Structure formats: structure tokens, C-alpha cells
Amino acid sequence: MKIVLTGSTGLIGSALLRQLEADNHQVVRLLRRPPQRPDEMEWDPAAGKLPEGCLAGADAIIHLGGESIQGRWTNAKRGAILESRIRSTALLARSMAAMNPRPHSFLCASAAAYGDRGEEILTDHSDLGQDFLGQVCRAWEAAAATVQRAGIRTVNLRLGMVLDGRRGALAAMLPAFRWGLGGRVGSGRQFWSWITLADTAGAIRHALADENLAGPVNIVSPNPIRQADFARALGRALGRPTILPVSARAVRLAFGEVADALLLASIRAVPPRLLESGFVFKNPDIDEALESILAKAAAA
């Protein structure tokens, strides 16, 4: 299968690229820098520029690119987060709709951005939140819907917190927890919807292969966990105490609005569509997942 991939240098994209290449797919990487290998091509989504013929003959496009949500959400940062996603998706959508033949599948990143919903169980059919991230993902998925209207199977990958020992949210937590300085954040009762990096890449490959999957698909473990329980599980995996709480006020002072969206919001998302389609998680439980992640990080 010929696959065009954006975001291949990111946490998820780099792991997915390795798996796609191991499956003997032909992968063309769209990058925002000059190409350094024959399988790379430069694009400029902000300027609406795609290299000529880059999508030709593609069976599927997987779009994972976009401005990082990490960092303080200034007005400029908010604009970059939104525009990078909408413009790039719209550019790909226009190009795919004009093709003959067209790709048969478009997998586009989104997020499990359901907002602070307390104890509510959130499925693939739940409404996105009204906060900034929810609004971004709603606009992002609307841009991707143009592809679906062109008759191309479109999957919105609603990604949860992706756990990896070297990059991402967990990697950022590890130094404090290794020093015994970890603990609950805020009340600790908020649910975190998490998934390992290996299962994330596996779920995207599954969505690529399963022609019956379309629309929103939650890419999360079937076992969301309260933040305090997550902290205790990480402490167990590291053999460290987790007795130092961090107040919601302190987290907001440190991270700004990002704290409410990513750390303090309770998002109890589950993946019924993945499970019903036959996807089998390698690491569905947090203790096993953290043990596997830390072992891989130590061996690297």
C-alpha cells in the first residue's frame, strides 16, 4: 500500500512510520523542511503549497501534523494551534477531492477533547467539549469532513494521553517521580484517558486496514484511570513514594490554561468502536503498561 504521512517526526508519527515500514508499505513523508531522502517531500501548508504529484497513486493519507499544544496558550499560540490544523487539512482535502483516482482512506488526527465531564463515560459518539481544545477538534473534524463528502473513507483519530518513556507527557513526569516528588494533581479524582505509544500506532494501523471504521474513533485504553491512581501506579513502577500533592492553583500558575485542559479536566473516554472492530490492546491496564514502557526506556 502507498501511504502519504504527515507528522512523521512527532511522537506518534515516528512510531507509526516504523511500523508501516515494517509492514512493507511504501510511505511518502510530507515534511516542512527540504527533503533529505527519496521518500521525503517538502510541503508548506500555511502557504497552501503541496509538491506536485506527492499524492499520486496513494492508497491512503494519514495526517498527524499540527502545532504542538504544549506551552502557554497565548493568543498567538492559540492561532497557531488552530490554523496549522485547519489549513493543512483543508489543503489535503482539496487535493484529494480533485484526484482521479482518489485515495480510498484518509486518517486524520483529532483528540479526545471532551472537556471536563466528571464521571460521564465518553464514547466515540459523545460531543466534543466547549473549551478551546474541543473547539479546535470540532473545526479540525469539520475540515476533514470535506474528504468524506468526496467519497473517501475518513477516520477522525480522537487521541488520548499517549504514554512513552522518552517523549511526551509521561516522559515529562518521570524526573519528579523518580525523585519521589510525584503525587496527585488537584483533587486527583479527575479521569485521565491514556494509551501507550505502541497501542496508539497499532490502533492507527488497525483503522487503516478496517474498511468498516469511519468517523470519530477514540484512541484510548479501555481503562481510563483517576489521576491519583495513575500517580500511585507510576510510583509503584518506579519504587518511589507518591505523597506530595500539587494543588490545582499551583498547576494553573505553572502551566496556565493548558493545566485545566490536560491535567485537571476529568475525561473518562472509552474506545467501544475499536473494541467492537476486533482491535486487541497490548497494554490495556496501567500497571502492565507502565512496566512495559519503563523497561523499553531503560533498554534504549
Ligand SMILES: NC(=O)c1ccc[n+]([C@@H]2O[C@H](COP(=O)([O-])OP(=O)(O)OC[C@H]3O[C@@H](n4cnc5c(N)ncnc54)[C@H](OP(=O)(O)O)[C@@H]3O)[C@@H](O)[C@H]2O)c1
Second form
Amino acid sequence: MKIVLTGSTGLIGSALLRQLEADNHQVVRLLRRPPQRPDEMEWDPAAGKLPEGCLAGADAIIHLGGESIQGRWTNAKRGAILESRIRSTALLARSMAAMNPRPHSFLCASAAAYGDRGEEILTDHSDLGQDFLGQVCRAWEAAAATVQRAGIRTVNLRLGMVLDGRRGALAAMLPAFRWGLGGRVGSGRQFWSWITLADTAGAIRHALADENLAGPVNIVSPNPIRQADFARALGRALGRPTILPVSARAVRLAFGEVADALLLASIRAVPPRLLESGFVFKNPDIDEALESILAKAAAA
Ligand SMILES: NC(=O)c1ccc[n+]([C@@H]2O[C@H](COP(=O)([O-])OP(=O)(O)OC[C@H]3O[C@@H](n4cnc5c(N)ncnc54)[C@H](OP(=O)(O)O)[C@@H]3O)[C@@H](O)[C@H]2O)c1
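Form predicted on its own done, so how does the form predicted together with this ligand look?
Expanding to the full complex; the earlier chain stays at the top.
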């Protein structure tokens, strides 16, 4: 298959790129810098610029690019998080609609941004949250829906917290846990919807191959976990104590609004559509997942 990939320098994109290349797909990478290899092309999504013919002959487009949500959510940062996703998706959508023949599939990142929902079990059919991330993902999925209306199978990848030892949320937590400073955050009863990086890349490849999948798909492990249990599991995997609680107030002071959205919100998402369509998780269980991630990070 010929696949055009955005965000290929990011956490998920770089892992996915390796797997797609191992599957012998031809991958064209759209990057926001001048190309350095024959498989790279430069685009400028903020300015609405896509190089002539870069999508030509593509069977599928996978769009993972967007301003990082890490860092303080100032007004400017919020604007960049939203605009970078909407503009880039609209640009790809316009270009795909003008093609003949058109790609058969468009896989577009989104998030399991369901907001703080307590004990509620959240499926692919659940409504996104009313908070900032929920609004971003709603607008993002609406931008992607124009591709579906053009007759191209479109999948919204509602990604959970992607766990990896080198980048992303887990990598950011590891130093504190290694120092024995990790523990419960807030009440610790909030659910985290996690998935390993290996399963994330595997689930995206599965969504690429299964032509019956379209619309929102939760890309999360089948076992969301309460934050306090996650902290204990990570402590066990590292052989470190996890007795120091961190108050909700302290994380809000340290991280601002991001703390509510990512650390304190209870999101109990499950992946019925992935499971019904036959996807088999490599790491459905948190203890085994953390062990495998830490072993990989140590070997790297
Ligand atoms: N990681 C997670 O836990 C998680 C959870 C839920 C949702 N997601 C979503 O899934 C997507 C991929 O996640 P990730 O963790 O791989 O993200 P990431 O590591 O932050 O990488 C995103 C990529 O997007 C491109 N990018 C950065 N700023 C941009 C901007 N202003 N405009 C357009 N493109 C920009 C960059 O690629 P180039 O420099 O090559 O263009 C970057 O490598 C993101 O949209 C993210 O919001 C991730």
C-alpha cells in the first residue's frame, strides 16, 4: 500500500512508521521541515500548503500531526492545539476530495477525551467531554467527517494515554517514581485509560487493514485502571515504594489546567470496536505492560 503519514517524528508516528515499513508499505512522510530523504516531503499546514502531487496514488492517509498538548495551556497554546489540528485536517480533506482516484482510507488521530466521568464505562459510541480537550476532539472529528462525506472511509483514532519508556506521559513520570516520590494523585480513584505504544501502533495498523471499521474507535487497553492502582503497579515494576500522595491542589499548581484534563479526570474508556473486529492486544494487563516497556527502555 502507498501510505501518506503526518506526525511521523512524534511518539506514535515514529513507532508506526517502523511497523509500516516492516510491513513493506511505501510510506511518504509529510514533515514541517525541508526533506532529507527521498520518502520525505515538506508541508506547511499552518499556511495551508501541501506540495503538488504529494498524495497522488496514495491508498491511505494517516494523520497524527498536531501541536503537542504538553506544557501550560495559555490562550496562545490552546489556540495552537485546536488550530493546528483543524487546519491540517481541512487541508488534507480538501486535497483528498479533489483527487481522482481518491485514497480509500483516512485514519485521523483524536483522543479518548471524554472528560471527567467517574465510574461510567465509555465506549466508542460515548459522547466526547465538554472540557477543552473534548471540544478540540469534537471539532477535529467534525473536520475529518468531511472526508467521510467525500466517500473515503474515515476512522477517528480515539487514543488513550500512550505508555512508552522514552517519551510521553509514562516517561515523564518515571524519574519521580525511580526516586520513590511517586504515588496517588488526588483521590487516586480516577480511572486512566492507557495503552502501550506497541499496541497503539498495532491497533492503527489493524484499523488500516479492516475496511469495516469507520468512525470513532477507542484505542485503549481493555483494562482502564484507577490512578492509585497504576501508581502501585509502576512502583512494583521499578521495585520502589509509592507511599507519597500528591494532592489535586499541588498538581494543579504545578501543571495548571492540564492536570485536570490528564491526571485528575476519571476516564474509564474501553475498546469494544477493536475487540469485536478481532484485534488482539499484546499488553492488555498493566503489570505485564509496564514490565515489557521498562525492559525495552533498559535495552535501548
Ligand atoms: N501520546 C498520547 O498519549 C496521545 C493521547 C491522545 C491523543 N494523542 C494524539 O495523537 C497524535 C499523535 O500523538 P503523539 O504523542 O505522537 O504526538 P507528538 O509526539 O506530540 O507528535 C506530534 C507530531 O505532530 C507534528 N506537529 C507538532 N506541532 C505541530 C503543529 N503546530 N502543527 C502541525 N503538526 C505539528 C510533529 O511532527 P512534524 O514536526 O514531523 O510535523 C510532531 O512530531 C497527536 O495529535 C496527539 O494529540 C496522543
